[in-house]
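Let's start with one chain on its own, the form predicted alone, as structure tokens.
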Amino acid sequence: MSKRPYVLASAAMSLDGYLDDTSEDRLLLSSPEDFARVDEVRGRVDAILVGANTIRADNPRLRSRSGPDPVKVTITASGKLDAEANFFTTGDVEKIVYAPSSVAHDLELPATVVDAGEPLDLHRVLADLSERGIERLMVEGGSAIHTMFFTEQVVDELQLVVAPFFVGEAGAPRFVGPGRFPQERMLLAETRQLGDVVLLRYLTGRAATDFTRLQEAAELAEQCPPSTTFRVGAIITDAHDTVLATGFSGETDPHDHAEEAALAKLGNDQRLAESTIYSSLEPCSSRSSRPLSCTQHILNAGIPRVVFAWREPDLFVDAQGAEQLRAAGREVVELPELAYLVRRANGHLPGVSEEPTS
């Protein structure tokens, strides 16, 4: 399978479903807080995704005042699109349309224009943007868009905003039209409310594995004995997601390390080669009570994929973990919306509380 960006969903409906009315003026459904939160996503991710018909439609600008502006990415089907629309000309980012076989040679547009094969391949358009660096995709739609990403199973998180009132027009654009999507039920992550109108993040297929298995392992932190340093739980599993060991900091010597604790119980296992460590905190890079780090025990065990909560704060060394592990070749995941579980286990610690200082 090729490799993609992690595809964060966007959209914003009313409770009826709906993305707009059929008036010519755009239909605003977000409250402002939600607008700012809008802004500060488009900030953390690498490159945002919209339709040809979101782009003639509403001329978005696609710009963040929170962060780098992300790469402005597009999907035409039928190359019909403005060279003086806002998606080409605000921002000092690179532009990429992508089109059939049939229209991509002959457009001519200020970006790159990309072949996305006859029909138009979505799984090629990802593995592209992966290619181009992208890891973090964000798309926001419109319907067409939506429908294509859920049908096709590649979204791995849907950030849903309903507002509190009804549509009702038949004409009008909906979150997603008629398909087949997956039928396997989404884990609900967070909701918030901003303002009037409620957040649903919602969180599909490894992501939503990688959210459940951590708060495993940040659980299993509670299990340390009284410590002086870090409380962290890990938990190994397979590449079908079977738990292989679980281990957590102090299990049968106070200088045991998490990591170190589930490596110990499976020696040189297969497996391993395939298989994904779930650690509350960040591996360590460095330590002074044994030899070897939490980091290169795992590099040695040939482990390909780590998932972490909460960045070691540099309380007792300088943590390098993460940018080891990527160095290596490991695929590092951070989530730190689940931090707050591990600093919740660590506040025997210096500066340490359950909200972050920042």
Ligand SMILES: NC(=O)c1ccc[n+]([C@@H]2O[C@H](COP(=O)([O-])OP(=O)(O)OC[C@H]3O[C@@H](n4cnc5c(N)ncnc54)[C@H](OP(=O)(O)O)[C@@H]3O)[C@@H](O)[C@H]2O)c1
Given for the second form:
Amino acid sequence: MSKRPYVLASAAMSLDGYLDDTSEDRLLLSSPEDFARVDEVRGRVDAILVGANTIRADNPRLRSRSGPDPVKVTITASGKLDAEANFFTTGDVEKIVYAPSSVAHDLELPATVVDAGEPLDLHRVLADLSERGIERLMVEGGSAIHTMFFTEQVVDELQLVVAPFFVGEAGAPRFVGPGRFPQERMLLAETRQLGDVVLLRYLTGRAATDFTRLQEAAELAEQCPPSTTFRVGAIITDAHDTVLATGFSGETDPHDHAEEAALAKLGNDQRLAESTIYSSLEPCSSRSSRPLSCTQHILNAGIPRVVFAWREPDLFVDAQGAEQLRAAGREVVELPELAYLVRRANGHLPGVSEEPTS
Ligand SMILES: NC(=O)c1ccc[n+]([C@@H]2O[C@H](COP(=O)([O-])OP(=O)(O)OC[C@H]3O[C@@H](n4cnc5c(N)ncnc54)[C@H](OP(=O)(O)O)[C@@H]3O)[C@@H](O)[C@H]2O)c1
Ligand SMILES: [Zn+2]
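Same protein, the form predicted in complex with the named molecule this time rather than the form predicted alone?
Up next: the whole complex, starting with the chain shown before.
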């Protein structure tokens, strides 16, 4: 299978599941607090995608005030897009239009127009975005686009906001239309009240597995003996999410780090070549207690994937674990939403507050 970006679907809907009403004007569903949140999410993704109909209906700018503007992406079958739309005229970023071969051929727009096959192939769109360096893609709808992404099973995360009122118009666009959707229950990773709306954050597939395993790794840190340094937990799993080993700091010796404690139980295991290591804290890149850092241990063991929650604050040394692992071609996934668990286990350290800072 070809590589694709991490896909984050984002939508706001009414209590009865509508994205909009049937009037000309765009319906405001989110609260001010939620608009601010969405703005921040936009600032942390590489690109935003909306359907051509959303561009025609809402004329969105798709910019972020809190981070760098994301690349803008749209999908069209008709090619009927106005070159004067805000999508094209605002923001100093690349705009990409995916269209079926027959339409892409002579479509003239102030954007990169890409032939996406005949008929348009969503997997080809995603592979192309990946080749262009897009690692995180936010999909903001509308209805036809969400339906396609979910039925093609290419959504990793859903951020769904429910607004406290009904629309009740049969002709209004629903969050998704009819289709063959995946049947598995998604993992509910978070619920958050934002003014009078509620955010539901769901994860699927590997994103759900990563979240669950990293939570377990963070909980392992509770087994660490009392310490004056970091209390960390680590779990190593194989390609099928079977646990190969676990470890926590100070497990057999006060100098043990969680990752090396877990790795020490495995030796030269073949399964490490397709494994993931979950560590509540970013793997250390230099240490005073022993010659090899955990980053070096992970590189030597050939572990291709590293997932962690909390970037090591520069309390003891200058932390560069994530950078070194990425530079060596390893996949590094950071789940800062679980950092509060790591702070909770490390409240004994100077300057570490147990409260989430965000
Ligand atoms: N509340 C929210 O979070 C939110 C977010 C976004 C949008 N909305 C609302 O959603 C409504 C728009 O939803 P919508 O379903 O009408 O439109 P949409 O999903 O934004 O766009 C649909 C269009 O995308 C293109 N498209 C979709 N699938 C395609 C495929 N497989 N191949 C080629 N092109 C494809 C087609 O463009 P062409 O027609 O050009 O061929 C299609 O008409 C608006 O009312 C908007 O306000 C709400
Ligand atoms: Zn370490």
